[in-house]
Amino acid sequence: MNGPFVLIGDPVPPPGITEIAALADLAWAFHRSFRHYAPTPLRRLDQFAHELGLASLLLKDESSRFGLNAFKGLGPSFAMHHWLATHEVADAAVFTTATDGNHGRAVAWMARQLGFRAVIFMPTYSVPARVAAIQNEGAKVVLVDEGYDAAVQLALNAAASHGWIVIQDIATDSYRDVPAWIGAGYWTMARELEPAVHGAERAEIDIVLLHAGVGTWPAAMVQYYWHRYGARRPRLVVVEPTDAACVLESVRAGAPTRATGSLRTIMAGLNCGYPSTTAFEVLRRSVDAFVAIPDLWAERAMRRLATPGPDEPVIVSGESGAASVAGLMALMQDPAYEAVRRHIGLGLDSRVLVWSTEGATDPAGWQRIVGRPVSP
């Protein structure tokens, strides 16, 4: 990789806004009718903002979503609901996907809610706690030695051989509908901030940081902001691990490209070799900056969120979940990102929104990094 960031001059609206907005309306209606649904909290971190030199800092805490300890349930729950609403499905149908953890657990959980079986493909090096969480949802887990990208292909092959239903969040040229449904489900996260943060005319924030694995979630959020605000949108930054920056490297190359790093960062949910094709199409010209950060910033973010200032809550955020906070800390504290700060106008007057997309999905790892066990 040729550096830790790419800056985009004069971003333009992304493709697919009208289509995903219509799907997102269906998802919003579904989620509000779903018996497990409840909005997740928004945290105001005034002391943290002061430490970083910002006007304000808000954090959307997804660790309680559906009891799954991560945001991922929003996308698969709607995608699977929508599949059943638009297809004839046998009682013995099987749902399948590949995952580094949270997405697979969400598919397994929703399959159990709907009364179906699930088979989940995972890299062999996956943390045992994440494997066990999926098995505890009643799913079969198949471990794949070659890593996440190979797990994706094996899930697709198995589905083709057995007639299973694939609920994958990475789009290809021939697999686009379900990832779009998953992205539409993620709009619920942003809708929950209306109107307090996402006002009707203007957002009460200036900058939003989003982190990327294959890119489906940040692409959905980018489409939301352009749909709601157009040119008045907040400035948008996408954060990835240095050794798994498939979106950044693809933007730099001008086409979907395999990341050149090890794909073995502590931000396990972001360790993806290739971006979703549709996510790449959305993100490539529609955000202000792409940033890659080393693991040390994720560790620092986890420790800071777990050690609150006065009147701030303890926030338990996992390695992947803390990535946008980690990106913000790197931007504010590492001189290597000074050009990004200037480009997006990040400073004393900035009102920033970040997302913690998971809790301690690896409790042992969280304890090792933070220095104490996760509270019961």
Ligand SMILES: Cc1ncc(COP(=O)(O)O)c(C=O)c1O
The other form holds:
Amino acid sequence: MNGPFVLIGDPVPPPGITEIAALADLAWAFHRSFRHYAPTPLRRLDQFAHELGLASLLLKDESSRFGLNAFKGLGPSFAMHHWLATHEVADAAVFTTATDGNHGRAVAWMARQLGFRAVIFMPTYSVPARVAAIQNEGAKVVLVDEGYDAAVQLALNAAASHGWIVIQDIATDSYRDVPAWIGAGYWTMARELEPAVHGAERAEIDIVLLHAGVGTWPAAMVQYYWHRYGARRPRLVVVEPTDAACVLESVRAGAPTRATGSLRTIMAGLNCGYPSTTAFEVLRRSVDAFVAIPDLWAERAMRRLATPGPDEPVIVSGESGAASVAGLMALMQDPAYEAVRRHIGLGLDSRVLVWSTEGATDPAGWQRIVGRPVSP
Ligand SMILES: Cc1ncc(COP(=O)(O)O)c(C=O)c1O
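The form predicted on its own done, now the form predicted in complex with the named molecule:
Full assembly next; the chain just shown is listed first.
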């Protein structure tokens, strides 16, 4: 990889805003009527903001979402609901997807809620706890030797031969609807911050950090901010692991490109070789900065969130979940990112929003990094 960041001079509104906004209204109505739905908490981290040299720091903690330990359930829950609302589906239908963990668990869980079977494809190196969590949702797990991108292809092939329904969060030129519904489902996270943080006229934050795997989630949030605020949007930063910076490298190349890193980051949910094509088109010109960070920042972020200052809650955040906090720490503490800080005006006056998108989805890994068990 060639340098740890890309700065965008004059971001422009992304494509697809009108379409996703209309779908997101349906998703918002669906989620509020869904029996498992409850908003996730927003935390104020004053001491942490002070340590970093910021005016304020807000963190949305997604670990309690639907009891799935990650935000991902918002996408498949709406996408599968919407599939059933728009298609004839046989009782014996099977839902399938590929995953590094969180997305597949969400598909398996929602299939069970709806009374259908699920088959989930995962890389063989997946953490056993994440495989078990999916099996515990009643799904069949198929392990794939060649990694995440091959698991996606195998899920598509198996679906084509068996007539299964694919709920994948990556768009390709020939597969766009379901990823769009998943992105619309993610808008619920941003909607929950209205009006306290995402006021109608202006946002009570200046800078938002979002982390990317295939890019579907940050793209959905970027569309949200442009939709709600236009040019008055907060500045937007996309964070990725250096070992799997497929969005940053694709932006630099000007087209979806395979990440050149090892694809062995501890941020397993972000360990993706290629970006989603539609997410790439949304992100490429519509955020202020793309940043790649080494894994050690994820470890530092997990430890800091687990060890709060006075009046701050303990936040249990997994390796991928802590990535936007990790990105913020790197920006504030590593001189290598000085140009990014200047570009987005990040400093003493900044009010920053970050997301912890998962809890300890690998409890043994969390314990190794933080130095104590998740539940003492
Ligand atoms: C915990 C967590 N956060 C963020 C992401 C990034 O989402 P996306 O792949 O849509 O960019 C993922 C993806 O799996 C994830 O598991």
